[in-house]
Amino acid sequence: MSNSTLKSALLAAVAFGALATAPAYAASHSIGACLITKTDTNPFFVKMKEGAEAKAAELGVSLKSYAGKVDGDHETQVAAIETCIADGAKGILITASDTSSIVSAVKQARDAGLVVIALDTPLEPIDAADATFATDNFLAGELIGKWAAATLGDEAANARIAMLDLGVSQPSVGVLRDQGFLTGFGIDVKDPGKWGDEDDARIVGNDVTAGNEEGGRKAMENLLAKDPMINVVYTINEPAAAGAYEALKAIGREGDVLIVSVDGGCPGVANVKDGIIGATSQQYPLLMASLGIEAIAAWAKDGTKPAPTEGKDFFDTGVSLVTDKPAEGVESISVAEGMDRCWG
């Protein structure tokens, strides 16, 4: 995403914030809100929680936070929704582990009068939530795919690609990033609603990581056993990328494989600086969370619901490609700029 697009997203966020100004809520903590994340260990969700807590304190919202034990822990998220309903919360912010199975629990919350807002990961269908604040995850994937193809040049035709995805349930965030990467790289994605059905011979295979470093290492080892000459690695996020790098390093391949990722956390951007990751698409969890709390406050005040970004079915919080090796035709920001904007 261009700097101008990111600026537009931030300006829209400021405008949206006018719906829920601090004086209206600072005097009372009667507005209850819940934040339900996939885990409480991934730096992305740690930063999201910090953003929600800061905005809740500013607006006088009483926030309770819940998280799955691991990425993919659907049952804990359902139990958290039930608790929020019973506690009389006004709204829920959720990053769903299973974006389709969670819909019935979300419906229960909405039927009980809560506003439910998806953060980062759209539900399936997306309108199962009242609103979604997220990165354009397809674009995030597309940017790193375009960069990888442009960086390889003519050799992109001979690439051996490892796809390190999120989970077997294929939550929407993982599908969008995967399919965006392949599209950007110039590969036919067949059914864009799922990954793994592609028939391009350059794809060695898909494996799942649970979005953590150990999962990334194991998935990389599995795919290297299938084809030790892999030279391009797509990763769902930067912890998975770090694990993939360790697996490559163990066999002496860390210097000749192109790794790309999504997140833009400070450790991930540092890995771009160090050459561990070639490029990463940076997203902005603090903005997602703070907008979500503002939306719950506005809903509690007068029933206002946030509007999506024009031309999209969600509120786009922006994305920027971070690399110190810019590729022709792919807009990016430097590692220095990425460090200024990073989190975690």
The other form holds:
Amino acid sequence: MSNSTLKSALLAAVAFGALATAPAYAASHSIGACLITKTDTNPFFVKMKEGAEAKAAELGVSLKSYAGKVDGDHETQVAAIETCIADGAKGILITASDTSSIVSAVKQARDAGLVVIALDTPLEPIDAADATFATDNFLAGELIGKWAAATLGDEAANARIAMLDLGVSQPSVGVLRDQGFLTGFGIDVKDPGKWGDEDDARIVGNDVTAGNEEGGRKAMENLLAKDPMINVVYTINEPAAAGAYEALKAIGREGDVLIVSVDGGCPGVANVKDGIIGATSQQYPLLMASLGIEAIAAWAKDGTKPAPTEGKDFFDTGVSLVTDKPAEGVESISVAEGMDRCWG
Amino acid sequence: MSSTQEFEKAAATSPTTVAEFKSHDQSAVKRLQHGLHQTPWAVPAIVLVGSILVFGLLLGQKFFSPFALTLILQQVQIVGILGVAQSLVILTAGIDLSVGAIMVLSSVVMGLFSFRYGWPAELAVLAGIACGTFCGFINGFLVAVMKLPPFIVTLGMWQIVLATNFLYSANETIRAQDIADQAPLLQFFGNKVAVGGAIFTYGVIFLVLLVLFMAYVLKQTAWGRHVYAVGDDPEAAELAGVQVKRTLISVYMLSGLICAFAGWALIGRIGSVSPTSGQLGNIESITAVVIGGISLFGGRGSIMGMLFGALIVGVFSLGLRLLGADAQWTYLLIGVLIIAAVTVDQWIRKVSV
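Could you give the coordinates for the form predicted in complex with the partner chain, as opposed to the form predicted on its own above?
Complete assembly follows, chain above in first position.
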């Protein structure tokens, strides 16, 4: 082998090596972030992902999204956290399916130097995450409770209330909304960490809906069989409210029952417009996600952690009552405005 | 001639009656066991009547009214229709884990063809029905021709169909009011007939007619007997001239077709087209089938029993809710019923008369 060929071979090797290391070098300097949602099919999480992707593109953050196969799929979420750590990400945004079991996996990530932000669903305990960006679900419930009481006026004392909750395992989101509603309506909630222990005679009963139309209809039918004179219906979300409405329609009582709900999805707000739902509390998933990405970028830059809202143990992304029948003393926005800001 | 041949003497002492099966043990228990073997729907029927009586005594008018009793029918209509599809497959010693998913996808096709593509409702319904039948055909082809185990095939199809459902619909709900305005035919099965306090939806009437029709087909037609034969022993059926492959494919296609009708009925029940509905349809329909006394090992049981099985679950669910019990008690008791039903099935199978 002549000297010149040896030289060019060496040069080639060096060049190749430089080429190979260049992207790795670049990658280690761009900020990696992960978004882990409960499912990737629920419009609420679809919207959250859109918000995160838009903000990530704007800030030059490389975002990877993961989701459980079904709501409650804890294992896939743990695997996603492990993947993010291995991937060298700077931070994780997570809506946990199992708020207490996820804590040990989250701790692993934080120990590895990642910032972990809970979106929408607080962990148990809430300080297991570096921060929580969420709707104040208790306030969301309280708003519809106050609205229902104010709309009924004096009749509130004789109300017959049906409570359409999420699931028998009493996930925190469902408990907070339920207890918020009762508080807003002026009912003693007993243990605030649990629904169903109230003894106020105005409550006809609680039933579970799984948050969809089918469950909403069945739960409403069950409670109507208990007391056909129900005139106030609390629902965990708008699909459950749509199902409850079908059950009321079946017995011809759709006109004289007040249905209230929480979420602010576009079909739900349209149902408020049509008078099927009286009022709904709207939450803002896009905002949660974009703020989360900003927080990860800030953490990667200079190690600052997001601060909670004054007087609360989480960062409140806001909630608005959407109705076209505003009630005295309860702040609300119009359906038109709710339509502009709806998701899904 | 000294005599007639000796062997003819033997004939004189031989029995004069035709050969027949005799019961060796005439104890009451054995007779009961035999009776239950002959009428596979008897056990669920007894349990159903018993549970209605118990809840009737505990709750009185609230439960024992035409309104509440027909409400149970409305609440089980979807599971009942899926149960018919499931029964057919289980009678062939298979299992269909994809029934709920096929149902939801069919309903989503009906909704999207009407609203996304603007097809007339009649054609959209036909498209949904074709979609369900096609999913059933894939199941049947893989089971009968590729010889794959039904459990595996339908486990895979369950996930494929459900994922298709979510991808295709983007998980967007079509609202009940829009359907009522623009394509009321989709809500056809939600129409109702009131007789006194009793309310029958078209979906409930469809379920009852479907069960009666399929019970007749299974008992009285050659195809129906072939279904039982294939479930009992496919090799023997083949040797006896049954076209096993064709029968299996037709069973899975019919199952898919019935699932599509369940999807149509689902729109009638919940008003809207919602891609998140019905995901537990496979488990609920298997529960109805098992409690209804159809053997998971194939070839035994009646579709009427499945209807009773579904109704037992409905009676327990509503009864316990009216009593104010935690919903967990319903699940617990349904679990006990499932195990009890299989125990009874095993006991009846040991009939030795």
